[in-house]
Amino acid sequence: MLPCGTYPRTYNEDKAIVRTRLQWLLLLLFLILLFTAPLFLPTRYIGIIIMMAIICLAVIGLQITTGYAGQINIGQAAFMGTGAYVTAYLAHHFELPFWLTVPAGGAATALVSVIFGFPAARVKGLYLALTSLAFMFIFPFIFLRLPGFGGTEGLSIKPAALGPVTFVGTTSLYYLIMVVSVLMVFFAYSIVRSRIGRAFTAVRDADNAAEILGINVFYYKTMAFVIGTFFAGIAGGLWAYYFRFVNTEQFTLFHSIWFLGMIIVGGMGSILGAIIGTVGLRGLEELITYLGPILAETLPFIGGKVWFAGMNILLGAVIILFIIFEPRGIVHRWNILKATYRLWPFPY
């Protein structure tokens, strides 16, 4: 809903991401904001930002395939740990820079993401979270095996470099993998909003329906996986350069969860929703972890682990009530307070 007294003129002004005045002003000084965060911040909060941004993609990846395009996807820590095994191997093997190893990386889990696009076109429901779900459960095994791949030590990378620059301090990583998040979101919203977008929303409403008015379905079911997890292997490849080291035990059925749990929060079918979601579960979780030590110490007698065992029940208990309270996500409130105000003043 636009402000009151806002309409499009052209076909263009219609399907453009930032409509107003104040949303370009709003957007430039949250970019202004968020570019020289590192300017004012300690080193441990760009941290933080920096591990926001990198599984914020993924999450935005899994939004697109679930949210959008209604293809449930269990895998997706797999995909994004395919991503950054590639982007490892062509920078430790092939020594090939880092502009040309993370699109590699996304390229290549795409390309995987095909063999589970295929059949998840043709199952639903519960069979088709198990077929996402058996890649989790391949990729370790894969990996794990492959030679030139590390083995059960994991693969480790020099840092990244464009030209004559390198990127080994936190500040120098932020700006790049916050450039190349920024890229990304753009692209996630031009996805959706354009034809491929409604595409996939159709064949998330109801397929059927969708096949008669002529949506070839097998064909956007499976784009959506293959886009979905090119965002994740984008994701991995940029964690591989933020740790330098790649392992099979960084992307777990454990952190898969938690993607969908953070699209659950922010709202389904929402590119807003996903950033939501992965900033408000990721700094929850930050929050117990720095407070967790604090009440240890309050409170001896209870214990220091209890705390941080703690974390994910409350994060999971934070997930349940979304479910049942709020299914639609912070965005639908988000939406709501939008519409009360952009109607004034004339409300009726």
Given for the second form:
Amino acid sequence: MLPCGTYPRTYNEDKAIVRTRLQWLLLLLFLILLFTAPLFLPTRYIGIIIMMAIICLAVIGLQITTGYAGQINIGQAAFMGTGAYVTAYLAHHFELPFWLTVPAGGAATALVSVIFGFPAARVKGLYLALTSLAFMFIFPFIFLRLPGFGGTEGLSIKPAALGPVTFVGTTSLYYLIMVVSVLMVFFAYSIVRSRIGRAFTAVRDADNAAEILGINVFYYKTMAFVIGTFFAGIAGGLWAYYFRFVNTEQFTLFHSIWFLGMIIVGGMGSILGAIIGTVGLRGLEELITYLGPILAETLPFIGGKVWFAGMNILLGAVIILFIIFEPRGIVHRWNILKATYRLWPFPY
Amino acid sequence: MIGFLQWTFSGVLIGLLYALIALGLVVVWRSGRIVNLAQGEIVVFGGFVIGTFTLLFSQVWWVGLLISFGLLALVGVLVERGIFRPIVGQPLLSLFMVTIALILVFRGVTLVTWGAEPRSFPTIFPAEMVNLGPFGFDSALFWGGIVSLLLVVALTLFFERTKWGLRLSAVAEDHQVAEALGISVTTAIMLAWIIAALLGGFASIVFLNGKTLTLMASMIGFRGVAVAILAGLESVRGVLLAGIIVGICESWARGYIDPYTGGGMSEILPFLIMVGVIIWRPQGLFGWKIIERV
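What does the same protein look like in the form predicted together with the partner chain, given that the last one was the form predicted on its own?
What follows is the whole complex; the chain from before opens it.
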């Protein structure tokens, strides 16, 4: 629902992301707030925001594959790891600058994903879930054994550098990662409002109808997966520069499951939903990490470890409750709220 | 030659264990197109339950065993009542996500109740090796394999001969038709989860008898997925052959490829087989041919 008096006259106006002056203003305010955050927030929170931004990219990729094109991918963490490893490999052995290694990591990940995407795209059903699950297990096998990738010790890399500036501290990395994230989010919005994005939605909703309309379903299913994993690869590259260390232990099946949980909680089929889900669940995790020791102190008979173990139950329960009671996620509630205040005082 | 045969036979036994896990997947899939990725977590959960109760009733361990299986059946009922009943008829995507959430719930409950420390699993099958001629076998795998064979035969007969089994098969074909014929889909799903939970408990005995029980044991569930895909997700008796094929391939890989790749090849071989099956024969060896190309 758009604000009153906003109507598109041309196709360009119709597909615009930002439609009204107020939206421009709010967007500008948000960006200013985002980029001045290190000035007034303590470093601890900046670290949390960086992690959220990196994971957000992987989750947006998953949203394009799963939420828009309806193909389940339970290997997103492994694809993120592939991006991280390739980025680290190029930076470690060839000392390439980050603006080359990060996109190269993304591209390499997308290339790998084609191998696992095409068998599943040929047939109807949830076969992508199975091939991506297979990749989840093949990923550590490959990177622990390929020469030059550091084996079980992993790879460590030098900080990112742009000319004379090196991104070492949390704050400088924050700016770097935020710029990349904002660009990638814009890229994601641009994909889903274009012909490609509409084709994804058509394939998800009715693949037979999509085929009749002239959409090459096989091609678009593979493409949705490739684009989604490209995002994961970029996220992995940023991860590599943030921790400056890459190991297969950092990318497990449980991370992939968390990512899926984030798009369910946020809302399937919406980039905003992916962002909301990431911030929400990641925030919940940080809250429990913060509250855990305090709760263990005040209620000593329960024990400290239980709170962290309980996180699994909590997340599982949250996913199940959302699927049962609000399968369209938080973003749907947000849209309802928006429609309500835009229509107010009229009921419809 | 003896070495080759030994690898082959132990592969067959491991394959029978995989068939047991895959059976849990197939039964649940037939009840409503639900890919039961949580079977591995059920095995671990069942392992902890059985370990706790057999230790509690150490003198009369079979009482503990009975109580554990009763508890597992109850878990099956709870899964259906609490989770699957409200979302019957939802898109496959939601059903799939719910099983993924189930992985987390089972893992979380196990962690909260028993903690993450590895513990030793009771020895229910005799610990000594079974020797047949020149070959030695792990006794739990050996006897468990024989019981798995019987279980597959029994379940096949159940699905093809008994009234209840036929009802479940009707549900596997089509939910709406089954409902129209007066067959309760929700009851079928509940029965399927009870069977899956019991099979998981039994698999944990076969798998972990006298060994250490860690959370990593849940990985076997995903090998079960590979076996079920090779068998065809609808095929109860197919899991036997598929399990044996995967088991033998894995065992050969362990014997002849692992020394060259520094281990690990046998770990991922089931998944390579799974990807191969999806490329060449998505319905599996014995699955129903309802695969649609788009």
